[in-house]
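Single chain ahead, by itself, as structure tokens, in the form predicted alone.
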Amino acid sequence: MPTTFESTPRQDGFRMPGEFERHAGTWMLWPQRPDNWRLGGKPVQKAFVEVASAIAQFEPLTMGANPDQYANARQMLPPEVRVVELSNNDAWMRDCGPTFVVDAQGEVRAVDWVFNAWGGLVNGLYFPWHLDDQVAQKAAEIERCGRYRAPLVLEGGSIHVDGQGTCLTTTECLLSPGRNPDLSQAQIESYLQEYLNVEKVLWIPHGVFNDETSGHVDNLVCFLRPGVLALTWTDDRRDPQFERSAEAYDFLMSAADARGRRFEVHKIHQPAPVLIAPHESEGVDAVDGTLPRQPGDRMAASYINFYLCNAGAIVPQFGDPQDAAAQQTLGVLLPERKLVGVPAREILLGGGNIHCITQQQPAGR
């Protein structure tokens, strides 16, 4: 059995690499939950196949599936995708999966955060979540890598690191009442420093408007490389996102990273507001304890929720005129990568996007 360490990654010389660093592969989970995905998850399963197929061009991909969906996932996915039985409550591998850390010798270990469905019984999105909370441990077992069980409720989408000592997060998310109400901001920051091995945590005030994760940073801003950021943006001052993006821009432009560098911040204009259509709402099962999908509700659409894989970038597309502009801008900013656009509205209907359904495993020895 792989070791569960009582120490911390920082004490043992392990760090979380930046997403732009080399990967051993990517992890995903297969969607099926009918009270989150419309029509029993059938449309979004096709979207997950497109995302998985795109990533598999660049690096190995593992798809975890519940036992009752294993055969379906195996049949729908291309043969180069590894499919394993991995019980789960829903398909957000970024948030319930492990955060992998590495040391200078190339050993890889997993950080297993406490997962409570984005806020537990206070402001969480579903119950129960016990299967999701076991996903990180099971992935570590499959990979035969050691594990740290962090004493902190945290989702992978709430953090971004540059691999050189800097972490980005949002106050809106990590200080929300359903996550760690007994911990102060300073205590949470100390845990981030210990389990990610970072020196500096930058607390951006708010995430994207109407983001049901309480403002995950991965929908707002991300590292393209150390010192270089992409930020979701709108020029429409009447849009409630304008104030949030402007606030984040001002904060980041006045900040420095752990090495003292000032940030280069590139604005990526968001699509026009994406609203849930009546037929989309009607296709979702209404169940007590889960977030309803009402017609006309605005979804937190952002091009920043893309995924960097080896020599590639998988970018969400919304059927919006801004799709091409976002793809073009990111192509200029990421000249070393091949950009692949994937239609992502079906994923967005579930409350997240491409980055939210993926988790990178960094390359080790």
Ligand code: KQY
Given for the second form:
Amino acid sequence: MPTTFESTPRQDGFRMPGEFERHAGTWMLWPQRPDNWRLGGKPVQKAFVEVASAIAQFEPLTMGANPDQYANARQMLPPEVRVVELSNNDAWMRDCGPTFVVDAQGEVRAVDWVFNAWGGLVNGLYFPWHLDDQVAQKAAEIERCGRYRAPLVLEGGSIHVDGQGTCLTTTECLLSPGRNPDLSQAQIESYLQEYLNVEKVLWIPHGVFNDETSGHVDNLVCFLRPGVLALTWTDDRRDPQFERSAEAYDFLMSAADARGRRFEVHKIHQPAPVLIAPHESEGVDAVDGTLPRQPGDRMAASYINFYLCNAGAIVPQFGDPQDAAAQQTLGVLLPERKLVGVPAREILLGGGNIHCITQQQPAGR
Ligand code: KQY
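Can you give me the structure for the form predicted in complex with this ligand, which would complement the form predicted alone we have just seen?
The complete assembly is shown below, putting the previous chain first.
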């Protein structure tokens, strides 16, 4: 059995690399739960196949599937995708999967955070979540990686790092009452420093409007490389996102990273409000007699929820005129990468996007 360490990555000289650094591969989980995905997950399974196929052009991809969906996932996915049985409660690998860390010798270990479905019994999104909470450990075992079990409720989508000592997060999410109510902000920050091996944590006040994760940073802003950020944006002052993005912009423009650099912040205009259609709402199973997705509800659509893989970037598309502008701007900002747009409405209907369903495993030795 791979070792579970009682120490921390920082004590052992391990750090979380930036997503833009070289990957050994990507992990995903196969969607199926009918109270989150419409029509028993059938439409979104096609979207996951598109995302997986796009990533597999650039690096190895592993898809974990529940036992009852293994054969279906295997048949729908291209042969270059490795499909493994990996029990889960839902398909958000970014959030329940491991945060991989590396050391100077190229050894890769896994940080296994406590997962409670984005807020546990206070404001979590489903119960139970015990299978999701085992996903990180199982992925680490498959890869024969040592593991740190971090004593902190945290999802991978609530942090971004530059691999050089800086972590971005939001207070809205990390201080939300359903996660670590007994810890102070200083204690949470100290855990981030220990388990990600960062010097500086930048607490952006809010995430994206109506994001059911309580404001994950990965829908709001991300690193393109150290010192260079992309931020979701709107010029429409009447849009509830305006204040949130403007506040984040001002905060980041007056901040510096762990090495003392000022940030270059690029605005990526969001699509027009994306609303749940009546037929989409009807396709989701009720929970406690109520449809979890109501017609007309606004979803947290953002191009920032793209995924950087080796020499590629997989960018969500919403069928909006802004799709082309987002691709064009990101293409200019990421000249070393091939951009692949993937229709993402079905993933968005489940409450997240491409970044939320992927998890990078950094290249080791
Ligand atoms: O955005 C994410 N990181 C996950 C969203 C989970 C939504 C569950 N319905």
